[in-house]
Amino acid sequence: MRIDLHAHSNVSDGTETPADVMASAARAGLDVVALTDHDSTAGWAEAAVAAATCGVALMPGMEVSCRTEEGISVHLLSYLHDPNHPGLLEEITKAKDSRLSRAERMVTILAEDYPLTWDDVIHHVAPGATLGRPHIADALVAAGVVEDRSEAFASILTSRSRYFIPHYAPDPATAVELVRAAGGVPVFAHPVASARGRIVGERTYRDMIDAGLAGLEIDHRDNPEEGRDFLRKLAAEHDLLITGSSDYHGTGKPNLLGENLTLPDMLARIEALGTGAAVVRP
């Protein structure tokens, strides 16, 4: 079986309907693909649809996004959750609303510098989707101030810029509580991705442990191979799960589906521990 257990759909910050997603999984060759938009549940009832028609079958998910107290972003992957559980739903609700309003204001900063409008970020995004600083990439590309998304990301919109103001997110120990508490599976993703920006230390991992994370996302582009071996010690001494995915984005990235992928006994033990949802199968 060829398993990706990580794709972005416009529903958040990819390209792709969660239709299209699901097609691209099948042209990609994918037996399971994991639809994990950001703060977003919004594409899982459409991609759920698309499952039986593509003959791929669909992990329902979502990329929670957390904060340290020490400022460092994490990504939480959560699988088989239940998207209306109260607590995760109130607190990815406060995440989103404030992404919109952080969105907002570093605009009207950066059009003091750039030909960059509110009205030119909203024609980049999808009905229902959760805002974020891609759909501000694709409007800067749209305006030619960058070629691309990684352009943007690497100079504008870096978390190093003049430009960047950060937005409530949970702490990730609290996130991994509440995945659980909705029946959800709790898999940290790209835990060493350094290029990305600061990494997490030792207590962070406790914490999360402690508070029920399930997982590790190892095999990933952004994992450099020495914090992969780190990775694997740790899940091995901690009986954590291990996967691998591509972290899709349709064209908003260059990864591709089915570049990194989860192994079926790893996909069965999610769906032992998940009693939020079920994957979706065609």
The other form holds:
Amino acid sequence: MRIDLHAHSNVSDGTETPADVMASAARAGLDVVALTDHDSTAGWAEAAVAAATCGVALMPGMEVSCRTEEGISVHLLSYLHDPNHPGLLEEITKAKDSRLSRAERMVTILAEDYPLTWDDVIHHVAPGATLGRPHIADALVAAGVVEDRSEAFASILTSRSRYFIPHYAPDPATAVELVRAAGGVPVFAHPVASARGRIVGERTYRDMIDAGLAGLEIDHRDNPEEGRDFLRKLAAEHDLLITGSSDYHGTGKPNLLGENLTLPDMLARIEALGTGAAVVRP
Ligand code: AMP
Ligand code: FE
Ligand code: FE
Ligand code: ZN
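Okay, that is the form predicted on its own; can I get the form predicted in complex with adenosine monophosphate now?
Then the entire complex follows, led off by the chain already shown.
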């Protein structure tokens, strides 16, 4: 069984439609793929229909943007939650709305130095999609300022850049509680991805575990090897499930579907815990 539990469509910052992500998953030889768009479940229905035609099972998921009180960004994967749970829906809606005004403000200051307009950015955003820095990156690529999204993130758009503005995001422990309340399975995404920005310390892990964290995404290209050892020990100590995934974004990132995989018994644990939605099998 080839299981990849982290992929994005153009419902957030991936470049393919949800149906095309399912088709790409079939071509990559996957048996199960999770659609985990940032702060949105709007792609689930389309992906569920495509699951049947592509012969790939869909794990319905989402990646919740969070931020600690020290300002450290945390991504929390949620699997099998009820997409209509009011508490969780309220938080992701606040984050989505804030992402819009934050992007507008970033474009305003970027436009002082680069040939960039708000229309150029919107051109790269599917209707209703969760807006992120990757869409601003696409506009900078189109303007010839950078070669690709990776170059944009390495310079102009990093969280350390003077153009960077954060958006509203719930505290990670609060998000874990909300995912659980919605019947979902909360898994800490790429926890030690230090190249993206600061990573959390022991206290945040403890708070998230106390709130009901279910698992850790260990095999992810952005987790350095030293950090993976630490995560394996933490998982063993607290009986957390562990996953491996690609974090596919279509052509928006070099990450390829199936480059990391999750073991079938971990999938079974997720399915046993999740009560707000079900895996869609072809
Ligand atoms: P935002 O959600 O607006 O804070 O932007 C963060 C998103 O940008 C993440 O979800 C990543 O998928 C994407 N991202 C981060 N680093 C890179 C990179 N080097 N190349 C392409 N996309 C990236
Ligand atoms: Fe992303
Ligand atoms: Fe992420
Ligand atoms: Zn992701």
